[in-house]
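This document starts with one chain, in the form predicted on its own, laid out as structure tokens.
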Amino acid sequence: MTRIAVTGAAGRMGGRIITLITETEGLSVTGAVEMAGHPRLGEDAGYIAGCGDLGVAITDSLEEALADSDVLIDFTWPEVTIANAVVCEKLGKGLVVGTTGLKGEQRGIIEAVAKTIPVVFAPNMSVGVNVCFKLLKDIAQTLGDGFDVEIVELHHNKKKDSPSGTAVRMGEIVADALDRDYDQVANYHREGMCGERTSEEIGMQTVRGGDIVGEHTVYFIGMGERIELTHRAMSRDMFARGAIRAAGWLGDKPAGLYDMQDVLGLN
């Protein structure tokens, strides 16, 4: 049995992995923390959940969540993901970290923290988008430089960082499959007499609005055809279930860090 505490307990996302945890064999939930002062500490997180009473209360100690968990699901803010990764390291607890929006210096401090314990970081934990960046690789790999690679995304208007790091993830694929580097290729703004495109930029275009979940469509485009690879997110459960299944696999892994193409074996 893999023992899981989920941060964002009291919020939508949380709950949901709550109550897919509860429906998932061989998981239990065994700690739920929400940040201080929030209205919802020392209550049932599965009745907050609604999937009923769990006996696991709220807490907004990680340390407390940890004591009987095996693995910290993460979806938070960086800021925060990075003071959860310590505690973890700490406390040699096993790690998947749904956030999104890490930057460099944030991303190291994920990796630092992986030489101790097992950790699972992906920009993004659906099974589906994970397929599509395995068929991504293998499509530029096949393609070669003949076909230009622009990307788009569509994310609600809420969203916070731009562009997504799927989005960003698909880029760096697509790159380092044309043996190109990402940084220096990704093209995010054209705007007036910008000058022709060049054979190797990768365009990143973003969208925002209303409630879309998630969008994600990479266009290889060449002479006389075009190849369109495209992921829609119709829920967020998919990311849920996503992560529930990379903490069951972590369940028994040595320090490292993985990603989702590892808890699928596409790597």
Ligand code: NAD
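Think of the rigid core as the biggest set of C-alphas that the two forms share within 1.5 Å after superposition. Positions refer to the first chain, counted from 1. Predicted model only: the values in this text are computed from it and were never measured. What changes on going to the form predicted in complex with the named molecule:
A movement of the C-alpha atom of V56 falling short of 2 angstroms is seen between these two forms when the two forms are aligned on their rigid core. Remark: with the core as the superposition reference, the CA shift of H155 between these two forms reaches 2 Å or more.
What about the form predicted in complex with the named molecule, after the form predicted on its own?
The following holds one chain only.
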């Protein structure tokens, strides 16, 4: 049985992670943490998540939540994640980090902590997206330079950043596989008399509207044929499921920095 503590327990991801852990054999929720002063402190984490009482009260003490836990799943905010990583290192607990937006120095702290404890760190925990990452590398390497690559991503109308981090990662993977520098070949904008497409460039287009959870298509367009690799997200649960899979995988892994490719055995 892997015992899991969850930070951001009253957050969007934290709530789904808690619920889905209760549906997963071999895993249990043994700690739930929210920020000091949060109105849900002291309430049952399962009740707040909507899956029924678990007998685990939400606390603002990570040390307390980790006392009977093996692994922490953290989907919070960068500065919180960094502080939590240091606590996990001190207590010798495994860590799954889903928080995005960590700056270089903050990533450095995660790397340093991973010298002492096992850490899974992935800005996109979806199993399907990570399988797509692997497929993209294989497709690009096999096709070589003869196919034009275009990436189109769709998200809801509240998304603030464009293109999505996942679309950029897809572009980087294809560029690497084709021995190109992504920053040099990414083309985010075409308008007016911008000239013919170069064979090297990777086009990057975004669509925003409604409640689309997230959709990414990578086109490999050749002469007389075309491959389209599409991933469609139906709900945010795919991220929670990936994080839970990572926590179960972490088990007794040695200290080190891992990503979802490691968890899925794709590296």
